[in-house]
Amino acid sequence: MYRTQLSNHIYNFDSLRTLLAKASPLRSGDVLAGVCASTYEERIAAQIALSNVPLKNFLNEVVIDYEKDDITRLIIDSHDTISFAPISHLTVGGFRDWLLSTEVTNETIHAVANGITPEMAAAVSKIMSLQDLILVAQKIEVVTKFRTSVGLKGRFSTRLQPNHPNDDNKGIMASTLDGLLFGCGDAVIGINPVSESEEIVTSILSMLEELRLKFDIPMQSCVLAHYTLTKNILDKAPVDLIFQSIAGTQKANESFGVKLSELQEANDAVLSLNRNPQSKQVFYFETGQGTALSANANAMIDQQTCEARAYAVARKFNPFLVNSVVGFIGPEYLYNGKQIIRAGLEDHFCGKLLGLPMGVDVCYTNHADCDQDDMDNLSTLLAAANCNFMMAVPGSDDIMLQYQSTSYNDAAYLRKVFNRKPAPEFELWLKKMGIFNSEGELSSANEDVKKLLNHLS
């Protein structure tokens, strides 16, 4: 039992799971699930009570039974007590103060990362302001390496997302070349296929591999099909990264057709191709608040804590990329721009705190109470927080998935305003091709650029 007194009223919370839910800032998904605070005063009371909870409690009281959930077992069994020791005496409130202190650096946080459970990360984020979330996240540098190095300080990368409503290779190539001419694609060129067809996925991957080899582009490609499909085509397609959407409960992952043991087998299978020998990072994971609830598999856990638990799955596989598709599931889970902005900063903070190479798909669906001004705000705040990467979608309007995201121009804006460069290997290629000038600015087309454009025909 957890309790606190506020305005001459004693508030009781019967479990850590309930306390986490009641302390969570308001969002429509928690209202839908029936787990949120009933009043703003109850929410503040829960946040006060949560701030006084010792971090050790999260190791002794789980939000889903150990016997019933493989993610709970993963969190508990993989917890590093040595890494946890420097912060083991802290409460949630004390942990917040520790993270914000000037003495705590990137190296300090990395040293304790494996001792932080997802529930600890979610708890501390609930009592932090947006400024707090940005201030701590911008300290943390999580670098991954493939043909490019993503996550370095002073750098900002993008996933070039040239989706097409008919999986048409020519249309995908046109959007890809357009994005490359804006300096996008240094994190990955990633396509969401309309059809879960081995033939189509193989065709898209082969086309992108031909482009990479012809112009010697330091890039990675990925078709975001189910991991089982990708595993089946390893002998006939040039697979750089294997993709999967994941969630924070075993039941939710099972609804996606995801098992932890099979993810390990898929990871090992792609590693055997030896296309990334230097870091052996071959997984690309996507997550999003509301995922478990949308599958009726949230186990009465608030959606932000569920989201943080998904990061335990990602952390197990040392991924190359992870991102929260923050507003994609819809207003039933994040109602408006205010809720989407808060959720995006929370997800980025929690992922980085747990040692993950976090990006965010700054996005919303057309029926949400949100607009592009909100997305401009969130993308700018995430850039201030040193987000590893965001999406680069033609015109910011994904014509296949039918949602709004960030555009090629948004990437150029963020790099200009924050003085950020693409991944170093990609930057060198952009300058060699004349897409960037010697100062790292977008330049006019030269003969090499014209050859790139002519590749479409």
The other form holds:
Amino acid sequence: MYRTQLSNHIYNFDSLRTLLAKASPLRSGDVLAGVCASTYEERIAAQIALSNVPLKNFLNEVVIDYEKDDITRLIIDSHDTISFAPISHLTVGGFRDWLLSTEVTNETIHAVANGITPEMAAAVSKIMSLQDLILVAQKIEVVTKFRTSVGLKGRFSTRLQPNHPNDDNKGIMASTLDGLLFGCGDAVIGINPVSESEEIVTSILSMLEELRLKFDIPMQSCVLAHYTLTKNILDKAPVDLIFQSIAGTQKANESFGVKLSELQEANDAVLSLNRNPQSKQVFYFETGQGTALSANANAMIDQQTCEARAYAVARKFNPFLVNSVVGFIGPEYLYNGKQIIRAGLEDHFCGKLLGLPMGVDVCYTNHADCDQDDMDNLSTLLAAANCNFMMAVPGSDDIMLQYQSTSYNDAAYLRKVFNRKPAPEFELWLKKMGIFNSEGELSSANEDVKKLLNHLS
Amino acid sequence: MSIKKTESTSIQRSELKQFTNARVALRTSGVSICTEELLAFKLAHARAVDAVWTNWNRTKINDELKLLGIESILLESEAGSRMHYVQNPQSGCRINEPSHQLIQSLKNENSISIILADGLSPIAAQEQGSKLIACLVEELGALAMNIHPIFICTNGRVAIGDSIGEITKSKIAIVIIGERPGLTTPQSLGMYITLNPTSTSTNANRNCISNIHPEGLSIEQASIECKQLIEKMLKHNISGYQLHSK
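The form predicted in complex with the partner chain, contrasted with the form predicted on its own above:
The complete assembly is shown below, putting the previous chain first.
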């Protein structure tokens, strides 16, 4: 039982799960699930009570039973008490102050990361302002390596997302070349396929492999099919990264056909291709608040805590990229620009705090109360928070998934305003190709660029 | 695919547009999208948002159908308001009590219920709905089944067909619904077909024909595909993803 006594009222919260839900800043998905605070005052009362909860309590009181949920088991069984020691005396409120203090640096946070559970991360984020979420996240550098190094200070990367409504290879290649000419694609060139067909996925991967080898591009490719499909084509397709959408409860993952043991097998199978022997990072995960509720599998946990629990799954597999697709799910979970902006910053912060290479798909659907101005806000705030990567979609308009994300131009804008460079290996290639001039500015008038375009003929 | 080449061996960046409808090769000023393209994007978004929030004119649809000799009945979901509907998907899955009263005498076991729902694009349902229904009713005539009056339902989701199909004891429910608008078009309709619809039916029990609009799948083709799907469902006594393997 948790309690806050205010002058006019005593608020009781029967469990940590309830307390986390009631302390969560307002969002439509928690209203829909019936777990949110009933008044603004109750929400702040919950935040006050939560701020006084010792971090140690999170190891004794779980939000779903250990016996019933494999993610709870993963969180508890993998908790590192030695890493936890420096923060084990803190309350949630004390943890916020600790994170914000100038003595706590990237190194200090990395040293305790394996002692932080997803619920601790979610809890502290709920009592943090947007400014806090940015200030702490920008301290944390999570670098992953494949053919490019993603997440270095002073760098900003993109997933080039050249989707096509018919999975047409030439259509995908046209958008890919246009993106490369904008300096995009240094995190991954990732295609959402319309069809879950082994032939089509293999064909797209082979086409991108040919492009990579022909122009000696330091890049990774990925087709975002279900991991069971990707695992089946390893003998015939050049698979760099294996993709999967994941959620924060066992039941939600089961509804996507995801089992933790199988994720491990898939990870090991891709590793055996030996395409990334240096870091052994071959997973690309996507997540998003509201996913568990959309599968009727939220177990009365608020959607932001569920989201943080998905990061426990990601963390287990030492992924190359993790991406919160924050506004894709629709207004029944995140109603408007205000809710999407807060959720994007929470996800980025929680992921980084737990040691993940976080990117964010800054996006919205047309039935959300949101527009490009909100996206400009979120992308600018995330760049200030040193977000590892964002999407790069031609003209922000994904003609396959029918939603709006960040564009090639947005990436160039963020690099200019924040003086960020692409991943170092990719930057060298861009200069070699003359796509960037020696000052790192976009340029397009030269022979090598023409060669790239002629790849389509 | 043949491509125009402005020089003997080189493709210009603008020619990328031949290969995709994506917004490639946008003109820029500095790194930013030029004014014309920016405003074209904002116009497409404005139309998509209007498509979601416009109140449709059901009387107009009703009148158009009447001219074609097709009766219709106007129903409402439990949502009550558009705002509630957008935030509570479940509220669009059942009809409200007065609507229930209107149709409870229509029981017929060898029947098809056709439901036109506004979905997330009332504009699409209003502009394309009666044309698609006229074409579909004609196509389904070959099946020798009773077709109920068309149920025109406000604030409906796909599952509204289960609620209506159960009350009318229909063999088949066809929900024609405005699809969530993208920037390409706000005019797109989807068609969801369920065999033996009941309130326990799920998406796994439905077959879908999507992307029905003037630049996508034609009304005529969608109607033919719908009839063929229904024939297959009746033959195998199954609908949904299991029908794919039949």
